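First, one chain by itself: the form predicted on its own, in structure tokens.
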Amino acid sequence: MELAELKTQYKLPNHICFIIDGNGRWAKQHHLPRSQGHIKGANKLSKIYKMVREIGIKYVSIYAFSTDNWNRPKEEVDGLMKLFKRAVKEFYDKKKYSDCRIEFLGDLSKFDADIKQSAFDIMEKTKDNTAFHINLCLNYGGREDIVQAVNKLIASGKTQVTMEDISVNLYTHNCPDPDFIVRTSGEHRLSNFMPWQSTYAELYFPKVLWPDFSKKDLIEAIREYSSRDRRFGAIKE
């Protein structure tokens, strides 16, 4: 099946999030450094945007780097590190993104300067852009998310707050929930990923590991979506 099919036949999520999961272990199973299944796993990055674009969907969540994993061992950061450099290169470079929304979601004053800077230039170049929406979740923390939410509340005179008032807060506020939140590798819980945003979500948690995540898997991850009975609540007669 070709991928364009699937907005015929399929009901399509607006807003797929994945949690790339299971890059160390690629690289395990093939007796290399854990590095080189991050390398595997960010060259994964612009196929799957590619992929998720031409079924339909708008927009795209990538839970790249949470606030937890600053507690990895450095040389393993410090790799990281480099392939966001990449990676936040990319976005410049590529004609392909050129009439992408680009946002980079998280705490970004912990890294490098040249990293910080070349983020807040992107999503400044690229924020009327409407074709399709990049999210790249980089130190980012759901609870953290709430927690800076609040005190931007609070800051501004708050003293009760509505859940509009802290949606409108996320670093999610210019896209929607996200519909359809896929984790690979087959480990079955969110990390800390989007819990305010991701309460009516549907799972899926497909063994594959990121590195080996393909259109195959993509296909039958819509699927998947398409056979959930989404009733937000409400029973349907």
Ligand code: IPE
The other form holds:
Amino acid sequence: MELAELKTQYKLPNHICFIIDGNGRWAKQHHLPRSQGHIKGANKLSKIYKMVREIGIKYVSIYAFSTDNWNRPKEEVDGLMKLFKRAVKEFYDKKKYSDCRIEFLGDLSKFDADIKQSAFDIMEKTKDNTAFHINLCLNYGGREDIVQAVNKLIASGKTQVTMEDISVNLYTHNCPDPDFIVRTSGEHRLSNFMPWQSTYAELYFPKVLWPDFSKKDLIEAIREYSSRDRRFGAIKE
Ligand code: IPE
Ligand code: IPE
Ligand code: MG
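And the form predicted in complex with the named molecule, for comparison with the form predicted on its own?
Zooming out: every chain and molecule, the one shown earlier first.
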């Protein structure tokens, strides 16, 4: 099936998120070091952006590195940093992203100066693009995001806040709330991903490991989303 045809048959999410889990288990299955799983997983990303865009979905977020992932062995973290450097450079160099808005969500202060600078440059350079919006969540923690938003509000002199005040100060303020969160590898949890924004998101936990996630899995995910009845606390007549 052509991806562009899905919208004629299914309801589409406006904002889809992927918690890209299972790289380590994929490597183990193939008797490879964990770093190979991360390489394979990272190589999948550009294909996912392309497919999601083809479907006609406007916003995609990828949870690639959490604030808790620093607790992994240094060698693994170093390998991931190399991949992030490459990912940032690709956004900069590749023409296919020239009409996309790219945002890096998370506390970038912990990254090397070169990644940080390139990330800020890309966000600035692409801020007026509207064709397709990609969020790459790096050193992202949902609770941390709420805390930084509240601290910004306190610094601005607020003594009382509204939900709107918090929403517009989160890293995600340029995006609508996620409609659909897909976590691969069969784990049934969000691991600190967008706790504020996900209150009415549809959740889906396919067993497939991230490096194996295919076009067929994406179509199956959309089919699943389309079958959900979203009520937002109301009732249907
Ligand atoms: C996801 O894969 C990638 C990151 C969290 C960076 P994992 O590395 O968590 O893979 P598993 O869960 O060990 O299989
Ligand atoms: C969640 O995966 C974070 C990312 C995919 C970036 P983890 O593998 O770190 O989460 P837990 O430890 O299984 O909850
Ligand atoms: Mg994992």
